[in-house]
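Only one chain is shown below, in structure tokens, and it's the form predicted alone.
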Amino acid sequence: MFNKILIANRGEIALRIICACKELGIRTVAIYSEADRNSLPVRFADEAICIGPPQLSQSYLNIPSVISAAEISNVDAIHPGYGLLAENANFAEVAETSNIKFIGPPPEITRLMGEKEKARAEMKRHGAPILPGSEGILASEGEAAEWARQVGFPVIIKASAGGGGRGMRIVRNEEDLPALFKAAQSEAAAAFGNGDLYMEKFIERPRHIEFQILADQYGNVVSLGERECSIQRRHQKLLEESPSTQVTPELREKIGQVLSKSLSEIGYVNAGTIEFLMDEDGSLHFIEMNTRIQVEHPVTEMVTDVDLVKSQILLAAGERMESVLHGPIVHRGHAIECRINAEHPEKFTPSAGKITAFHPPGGTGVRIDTAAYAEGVIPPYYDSLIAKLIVRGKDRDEACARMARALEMFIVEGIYTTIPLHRKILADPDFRAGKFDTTFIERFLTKTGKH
């Protein structure tokens, strides 16, 4: 087991694993930026280093500057959480060269789940059911157009190295492509460095479902399920549940046994994300994978009672699957997250500033990830996500009520939050009933005049 663990990274996902490493006995090292001198992960590290100015270019993203942190301090270990350097795999290179395990899958797995056209070709090869489209990178306008002919308009181009639907764009006939092919691939060389695409079907109303999985170095994969994601705005989640209602059990078990024979044969290890649309007939299609602890695991946490970081930490560790997790997994109840973002909750606005009141709630089934506290301040640099609120029910009715209760009892004063949105999006008929799609937050805007 590792002696001391570096967290590259910030807020509550830093904090997260700093609970997850008091509890296996290893030591902790925070970095932070002068903007996060006073944050929670600061105070509760062992230890903690100072790797730059606010800016992320010159600290969180500051690769020698994170390595030097991380040798300085004589880590066994990196952690990287969501976001930032965690699906960088040079980043992983760099530590594994500098004698530093990477808690994540092996760098070239990273890169290839990154490039999502080859992890597109990949899964494909392995079984995994995907939406129809090009079979590799578009290499020009005629060639999009080409398989557009061919799969049917409408269409969807992407990102090869994309995310958060940066370089994305729907095409519904063939006179948009050209203008639409062209700002998809200068937002995405902007964005990633990387202008290249490719093209899928487009599913008008379909729901975002992701599975979660953890795999040893000896080619054990297990499934834990799925959240449901499809509550979410430009292509960001607000908030997530598991499980869902439209997955039913033997689906459930049809595409775990899809995952663990593909995800063993192409060698992946440690905890990752499988993400699929669902199309109006209930059929799931592959659309990418997440080589890190996601944002919303919470939730899967919830109903399975395991611990997704203990068990990255564990599994980076060398332990074999059934150490790990000491038996099946078994699911109770139904959890629900939403994010508590430092957003005007109509405009969407960032909203840095200093917290004058924060009262979390409590109670029966309810958890708060956070690393805010009064007297805090929220930075203008870095993700809004300021709180994570999750809760549990004995079934998703007593889980909706649970967490209309604890928003009503969440305090945050002094910035503005996203509380007073998701109050109305638990309110909302349509998502007490469960009928909603990726498109329900743009309807629900509107419908309510915000938008």
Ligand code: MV4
The other form holds:
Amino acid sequence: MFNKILIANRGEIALRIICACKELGIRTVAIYSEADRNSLPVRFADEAICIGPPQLSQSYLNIPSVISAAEISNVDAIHPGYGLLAENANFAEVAETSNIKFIGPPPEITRLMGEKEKARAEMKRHGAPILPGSEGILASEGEAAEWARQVGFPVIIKASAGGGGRGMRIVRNEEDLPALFKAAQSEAAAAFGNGDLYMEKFIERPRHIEFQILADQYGNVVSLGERECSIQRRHQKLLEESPSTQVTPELREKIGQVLSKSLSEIGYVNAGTIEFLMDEDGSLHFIEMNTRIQVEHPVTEMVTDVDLVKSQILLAAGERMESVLHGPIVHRGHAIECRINAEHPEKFTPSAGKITAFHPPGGTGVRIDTAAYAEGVIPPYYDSLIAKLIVRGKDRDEACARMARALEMFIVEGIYTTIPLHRKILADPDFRAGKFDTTFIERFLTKTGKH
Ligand code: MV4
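Output block for the form predicted together with the named molecule, input the form predicted alone:
Expanding to the full complex; the earlier chain stays at the top.
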């Protein structure tokens, strides 16, 4: 087992990784920028190293600085958390060249899944259900038009180097295709330095449902079921839950088996998330894979009782699945997470500054993942997520009631947060009835006004 792990991240996820390490008896090294000197990860890690000024490019994204800190502190492994360098295959490669274990999949797998068209082809080859669409990178507008006629309009053009909603164009008829193709290509080239495009059938009002998997180094891959992530605004998730009301035990079992087999064949290792779109018929179609621990991992932890971050560390150290999991995966109850962002709840503009009062709710079935505290300062340089409020209940109704009361009792003063927005979502009859898809929030914001 590892003696010491460097945490290449900040905020709540850095603290979450420290919790896992403490429970495993592993020492921790926090790295921090000058803006995070007074942060809780710095306080609770065994060692802390300042790696630079506040700007991300000069601190948490600066690979030489992060690797130097790892070498100076003599760690055995690096946990990247999510965002930042978590899906940077070059970073993983540099770490392993320095004899430091990267807690995540091998760099070749990260690189493969980062090329969305290749990931799609590879998952198809191994039997995962994908949407009708193009094969290979679209060579020209003409080829795009041929595929679109075959697939049938509407189609969506996506950037292979994109993901998470950037560089996409919906094409509703053939006349619009040339202009939209050119726009997507130049946008992708400018944003990712790679203009490669592919095409899929466009699903009008999909649900976004993702599956959590864990994989050991010996070809064992288990599914921990799904998370329903349809409540998003501009590709930023606001609220997630597990299970999805739309996934039957049979569908969960079937997708779980397909993923175990395909990802084992691909040679996947560590934790991963496979994103699907659900169409109106309730069928799931693979769209992309994330090779990191995700922000919303706690909802899976709450319904399975598996500590995903501890599992990542044990799997990276070479443990076998049977010794990482305490038995078969059992799903119990229902969990919901609300992402509390330091943003104006109606304008969604970032809100940095000093938190003057902070009272998180507690009680049965309530979990808060946060690095925020009273009198603490939220710096303006980073992601606006300041807390995750997670609840579990015996069923969805109990989880919703518990979330509503927990939101009511969550006090944050001095900055704006999205808590008032979440209170309104929890009060919405359609949300309560489980009637929503990825277009819910836009219609909700129009309906509730002031947007
Ligand atoms: C789609 C789609 C409809 N059809 N692909 C957006 C984020 C990226 N991960 C994939 N996205 C979409 N891909 C096909 N073939 C609709 C979206 C989409 C979306 C997906 C999940 C959650 C929210 C979304 C909001 C708008 C569009």
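Positions refer to the first chain, counted from 1. What you see is a predicted model; the values in this text were computed from it and never measured. Superpose the two forms; the largest set of C-alphas matching within 1.5 Å is the rigid core.
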Any CA movement of 2 Å or more for residue 193 between these two forms, core superposed?
yes
